[in-house]
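Below, in structure tokens: the form predicted alone, a single chain.
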Amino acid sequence: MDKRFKIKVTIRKEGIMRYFSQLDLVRILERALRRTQLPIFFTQGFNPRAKMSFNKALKLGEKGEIEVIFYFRERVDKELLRIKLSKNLPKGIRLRNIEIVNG
């Protein structure tokens, strides 16, 4: 099994981004990981997806704050990734807090 390194961020969605729904919250945060260029962990198979999870979904047209599990293959500076997600984010949603799970 390879090794996994988890990054707990915890995000605000609000403005505009309030009316995206949970499947476009998903696209965006994959594609705003996949430009930071760091060691993301995917998923094995046909048609590999960056690797993370959602504790719980919010409601189309609510704001609020949602907390998101990134995996990666190597060990990430959680500033580094604060920086890098942060710019490729867009208006609406932005990060609120970033803890290491494990390592």
Contents of the next structure:
Amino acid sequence: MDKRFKIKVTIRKEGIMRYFSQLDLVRILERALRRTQLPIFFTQGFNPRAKMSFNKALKLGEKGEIEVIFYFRERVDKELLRIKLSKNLPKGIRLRNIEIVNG
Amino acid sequence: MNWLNFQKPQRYLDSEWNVIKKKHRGKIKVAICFPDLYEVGMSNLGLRILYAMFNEFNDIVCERVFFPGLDLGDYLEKRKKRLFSLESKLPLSSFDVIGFNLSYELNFTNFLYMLKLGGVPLRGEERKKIILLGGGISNPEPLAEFVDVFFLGEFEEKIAKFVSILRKYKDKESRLRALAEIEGFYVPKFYHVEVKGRDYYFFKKYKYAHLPLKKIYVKDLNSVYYPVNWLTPHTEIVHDRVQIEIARGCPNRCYFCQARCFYYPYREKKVEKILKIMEAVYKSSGYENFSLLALSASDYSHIEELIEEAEGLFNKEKVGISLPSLRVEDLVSRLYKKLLKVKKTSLTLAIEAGTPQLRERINKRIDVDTFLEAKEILKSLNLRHIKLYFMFGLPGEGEQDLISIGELVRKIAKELNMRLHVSINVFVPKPFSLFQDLAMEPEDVLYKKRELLLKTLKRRNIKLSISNIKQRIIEAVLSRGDRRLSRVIYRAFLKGAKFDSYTEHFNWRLWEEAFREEELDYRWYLSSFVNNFSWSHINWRG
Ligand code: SF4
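Having seen the form predicted alone, I'd like the form predicted together with its partner chain now, please.
Next comes the full complex, this chain leading.
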């Protein structure tokens, strides 16, 4: 049984954020997530990272929407995530939608 | 501007988390410049501290300016546009005070290039604004013609004083006079230096200026400002971790070392204070990696307690903690168990010389045997690679010392069965090191020694980097130089020298021509000095 709690978040990458690569985006989102102090689920191994999966990658310079799944160690309230995350996302990344995947 | 035309456009955008943006109106505008790329500059703790501290003053706006990539530099030159600050994108020339964090002699030409690109006159006398320079340059003399004020030491201690003078005096001359009266501020134009034979004589031209000059340092590290609202880049930088300073200075006495004097005296920060800072920085940044910074972390009195507590702090959050400067014997004996929990990807060992005899001569304390005996422990630490540092051209060094470097490295590689990064640097008798009066090894000997090292170290599992000798010579000359070198640097710059610290961009010919045209022999600066030096008017021991 998959005990991880998953939330699908749709974000919009625009403005100067267009110039940050997909690799940068992973870094930006992980740090934003860490700043929320919510119980993130980390990958195993010697270099644990916040686990997340994307539906696609945007090209450098391209603006648009991406869906990303965040993983948590326990149940997280959708509204709480919305409030905390929007406070911690940099200019150029906008939160469009939040959806609980399992729970 | 279409940023897609440039390599790594992330360097020039200002969207970092915790970036400080202020309105300019009515404020004193201070630029902090760094003469290397964004990813290098953002790894510099000093720059971060000053940026945050300046911005704490309501009537000051402080912004950052980094060295542009060559593509952007060319673009700006061709379009006659000016180098700009990250935050407001205003040209460097629009700032009231230009601060430089400069730590490396091979960045001197970059410093001039940034001024030129920013539309700022290079020579002090041609300029209405102040250029203030601080960082890691212990002998500022070669830049005397370009820089108005050098700050000697730790600027945190005098920043409030500096700001109060900017408020009180508006014209450059009164500002410079007022600064020269305060300890720590060195205004070169108020001093006259005469060279007779190999001796230097120093005279004051302004009676309230200080001579000798004394450096300033923070007495208590626990009360010093820390930039806890950690500026968090959205892209990878060279040292991609939060630097948490645990101590300043070094209690050891390696004779070749400049840092121990430059950062003298040795001071420690308390464990509780360090932990508080770590917690605050993590909350503000979300950074996943921290590094505990000291010249020699093993000498920190409570290192075991600190590692344990720091690890406990981030237990759930999986934050990596690294310690870049541990001694081997500590690593494999008393700290090993604690380190198992801490994420370490590489280990750096400064062995410096190939034989115990030579190590003793340079007073380098390192226990290579313990290291080799502990191979099982080292294997269990899951290191990705080990970095080894050596020097050559040391005083009293013979062929056997060099051959031993090769033997030692090959032995380590074999025993540990691990990839090694070996870096071998030419020894430079740096100002303020205990070897400052020595001559540098002659060039032809250095070339022969380099050949020998290359021959014994070319192996598949060894990644070798070894000094470019000419590059190191220019570094040595500039670090041991005097005011006459301002003109040489200027000439080399006009000829196109920049990025001298990058071997692929360093061009010896430009420097050679510059020296010839100024009728100076660069070798003069590499021989030994007997009575005094071009830096004898400065006392870094404080
Ligand atoms: S080389 Fe390192 S250990 Fe030796 S004195 Fe300098 S800073 Fe200290």
